[in-house]
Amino acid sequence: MPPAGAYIHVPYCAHRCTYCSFVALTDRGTEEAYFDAVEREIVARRDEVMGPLDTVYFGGGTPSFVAARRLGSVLGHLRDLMGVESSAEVTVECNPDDLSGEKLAQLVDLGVNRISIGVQSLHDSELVWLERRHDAASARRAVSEVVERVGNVSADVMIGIPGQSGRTLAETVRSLVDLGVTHVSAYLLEIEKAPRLVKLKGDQPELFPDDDDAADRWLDVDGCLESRGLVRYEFSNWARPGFESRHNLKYWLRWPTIGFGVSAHSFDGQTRRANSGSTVEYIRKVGESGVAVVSETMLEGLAAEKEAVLLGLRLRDGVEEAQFDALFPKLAPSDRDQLETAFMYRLLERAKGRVRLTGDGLLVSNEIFSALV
């Protein structure tokens, strides 16, 4: 079994952004009880996956918003109880305006060696619609300082922000590369759970790209990053060779991960587990039994094979041809026809013993994946 990784959800934020659909709290009244619960959960579940861990990922929420000692205490529990390899990738998601020199130094002292910064845009007129706390200038300063101090830096970029153009998106991407980031994640803005943005689109649809425009912008991002040495290794992620997110690769490769904290998910190679999505309930459940798992799903047989191929096709290299061919005859006739059509129209291809999405296939991947659900 490949080495496992740990994910720790930190739900606290100074402000909830317009588009946020994650478990995030601006009230820090439960913070002490919450981190006590996370550490108790680690004690209770320490044998669920085999250590030592080779990745640790603090996500949120905004992990950089809380005191670094909170993260350090959790990391200490992981090291003591599960083991953390000396070469482990330790990532913390950060907001630009949390990264003062002192906070950054504290994170480095804890052993954090990868920082993921929620930039989204380097244009103030676009950040306003997202209700981000930072402006473009502070984001540039933060990225520059973290690149100098840590080196391994990822930046999140958003496609489809109201008022964004292909030009402003390209400027953001080029500027981040020029600042020295080693990794970029680019996501399409999803407004379904953002009433203010839903209303804005109804009132001013011209501020939002249509599907074709969004696809063109994704292609522009891809072309820009590839030309500057950041290779797309997964649908939404580009990295300089050697700087791919080792932790996130575990999800696409179905390697074991254990999630601690509210709404965190785990996979031990066979069973997927999900923690309660309520912070109050999470703290209560852990206090009672040490765990807060509210659902378990064992994936085996055809379901596991389909998921492995679906997730693998998100990766640039796709899946082994033998793996795809072993699954294909087990699919329903309509699903086999759909995949055969994808090959015929060169949306899927066979190359060097693997099956993978082509450039055109990436843009209609959801239709292809529907045959594997």
The other form holds:
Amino acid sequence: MPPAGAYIHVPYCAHRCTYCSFVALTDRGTEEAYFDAVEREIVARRDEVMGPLDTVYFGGGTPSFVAARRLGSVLGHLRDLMGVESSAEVTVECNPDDLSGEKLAQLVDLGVNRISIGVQSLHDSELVWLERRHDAASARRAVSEVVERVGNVSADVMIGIPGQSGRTLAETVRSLVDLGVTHVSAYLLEIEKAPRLVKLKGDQPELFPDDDDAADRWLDVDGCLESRGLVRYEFSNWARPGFESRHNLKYWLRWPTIGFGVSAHSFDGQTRRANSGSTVEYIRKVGESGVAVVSETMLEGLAAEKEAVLLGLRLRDGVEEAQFDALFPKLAPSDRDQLETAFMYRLLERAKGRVRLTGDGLLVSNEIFSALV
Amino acid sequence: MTDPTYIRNFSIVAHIDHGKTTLSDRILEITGALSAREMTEQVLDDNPIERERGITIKARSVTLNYRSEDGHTYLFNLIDTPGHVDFTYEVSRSLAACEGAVLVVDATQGVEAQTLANAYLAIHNDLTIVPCINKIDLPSAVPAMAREQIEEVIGIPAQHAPLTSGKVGTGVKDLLEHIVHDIPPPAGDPGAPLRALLFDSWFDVYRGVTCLVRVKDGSIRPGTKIRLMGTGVAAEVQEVGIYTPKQQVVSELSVGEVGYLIAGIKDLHATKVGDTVTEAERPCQEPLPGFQDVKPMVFASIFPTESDEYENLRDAMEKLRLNDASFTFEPESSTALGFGFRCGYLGLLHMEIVQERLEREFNLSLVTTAPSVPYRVKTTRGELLEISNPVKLPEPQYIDEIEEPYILATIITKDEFLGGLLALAEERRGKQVSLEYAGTQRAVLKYEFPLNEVVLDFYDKLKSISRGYASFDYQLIGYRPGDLVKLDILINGDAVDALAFIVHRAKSATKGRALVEKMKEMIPQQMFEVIIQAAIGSKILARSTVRALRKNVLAKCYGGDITRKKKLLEKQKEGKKRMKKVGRVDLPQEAFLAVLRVDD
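Since the structure above is the form predicted alone, I would like to see how the form predicted in complex with its partner chain looks, so please show that one next.
Up next: the whole complex, starting with the chain shown before.
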């Protein structure tokens, strides 16, 4: 079994950004009890995956919003109870505003060696729509400082912000690379859960890219990063060779990950488990039994094979031909048909013993993936 | 037996929504067939889909006792008739069972196309017409206008027509007295061999086929060995009875009487409407006139969206056919859509009802193709073919001549819409037979149309041009030659058989262009470019392109929530399942009906 990774969800934020679809709270009244619960959960589930962990990932919410000692205490529990390799990748998601020199130093002291910064954009007019606390200037400062202090730095970039143009997006991406980030995650703004953005789209549809525009933007980002030496190793992630996120790769490779905290997900190689999505319920359940699992799905046989190929195809190198060919005859005729069509139109290709999505195929990946669910 | 002098057999006919059913119910209530408490509204329509659409499909009869002001009690047989143009033949057979017809005219609407068509059918069957002006309780009622139109348009006197309100009951007694005095009693010879008109039949699993009959001569009782003269089927009567409207067994049905018979017949198709029932051993000399084997005039194919639903679809159709002798189907195999059925219907409404019942009552997901009409093709080798499926049309070089069915249509409209309707008629290859004014602002148009110009969306167009006012009725008048061609629709270069249709050559290019544009709107973007072409033989008339889908990706997954992503994908896949794969292209169900949605 490959080494496992741990995810810890930190739901607290200074502000609830309109587009965010994750568990995020601005009320910190539960913070103390929450971190106690996370540590109890670690105690209770310490044997669920085999240690030592080789990745630890604090996501949110805004992990940088809470005191560093809280993260340190959680890390301590993980080290003591499950073991964390000395070479482990330890990532913390940060908001640019939280990265005062002191906070950063504290995180480094805890052993954090990778910072993922929620930059989103380096244009103030775009950041306004996202209701981010930071402005472009503070984001630049934060990125430079983290690059200097930590080295392994990822920046999140958003495609499809109201008013964003191909030019402003390219500027953001270029600046980030110039500032020295080693990793970029780009994703599409989903406005469905953001009523203010839905309304804005109704009033001023011209501010939003249509699907084809969004696809062009993604290609712009890809072109810009690849030409600067950041390789797209997964659909929405680019990195300088050697700086790929080891933790995120585990999700696509179906390696074991254990998630602690509200709404966290775990996978032990066979079964997917999800924790309660309510912070209050999470704290209560952990208080009662040490765990807060609310759903469990065990995947076996064909379902597992399909999922492995589906996830693997998100990676630049795709999946092994043998793995794909073993699955193919077991699929329903209509699904086989769909995949054959994808090969025919060069959306899927065979290369060097592997099956992978082509550039065009990436853009319509859901059409292909739907044959694998 | 009841003395025929005191029997009155009649139907109530009307344009749709002129209040026929409410008036019938009121008559039932007044004659004591049902107490007010037992009345549920509109008891004669007992199929939910009929009720929903406000139309009556199956004929029913009800036997009522009415004590007239002359002191005698009369036996009324009220025979309900189907209320739609598709069922003209059934209406005419129901009327043939009567001596009279109450012609209901809505006092707010006046004479409409179906009023006229029904009046003509009644006159054709030598019936005495009792006009009746209904809905006089409404503030907008203008009885004088309705009266004038009855006299001018239909040409029957109406100065004494009862003024009624089925809703509140006004004038219904007066109407019943008119029925007693104006409609003649039935004539016939009680001693002659049995001669009875079969005017409705239906099937149920417990008793088999029940037939509604009107005895013209002789009598019928349990034990009578009967023969149906048209189909030749022989059987022994087990039970006769009447509906009051509750089913009530009687010892015999005699001259002039109307009731049901059950004779152990299991197949509805053996009991055709319009057939003559006679005694097997002592047959009558001549069958009753007017019997026809009704042929479907509208054809369309039905395919299950999922091929494994084929058997379920067949079972459902067989169940429907048990009770609908005019619905036909035969297996069909389409290259594009797989296995399905070519179905025949009396008309468009009949088609819609059957398709809706299949989807609703049997919970099937179906792809239906655009309706077509039966063509007669003379080949160069001298064969005569009946083509009810465009796919089967021979290649042009083997066709000597094609004939298509024509109808005589009656359209009644306010004159302000005349211009638009004349243009529509023109565009649909209509030939004007007459244009008359009836009263002020009211025009009666008669046109001959090729049926295929009417089956698509004529009725919807008519209604939208006239803002709902114009009414329409038609009858078939035979076959005539036409310059017709098969228009093929090609998807990425392959002709899709289920999309082919037959069109007049002069309209083929316009139609083809409009259709490919319409389909472009309906077909979702796919992983690749979809090219839609319209062609006659190898000649491409029009082309449009659905661009390849550029983007269909989900945002990044966080925190390992793979399950959520998969759920989204599954949802997307579910949506696709409702589409039909033709070659590699997913076509939504409505694309097969695009031809109905084309704005000419």
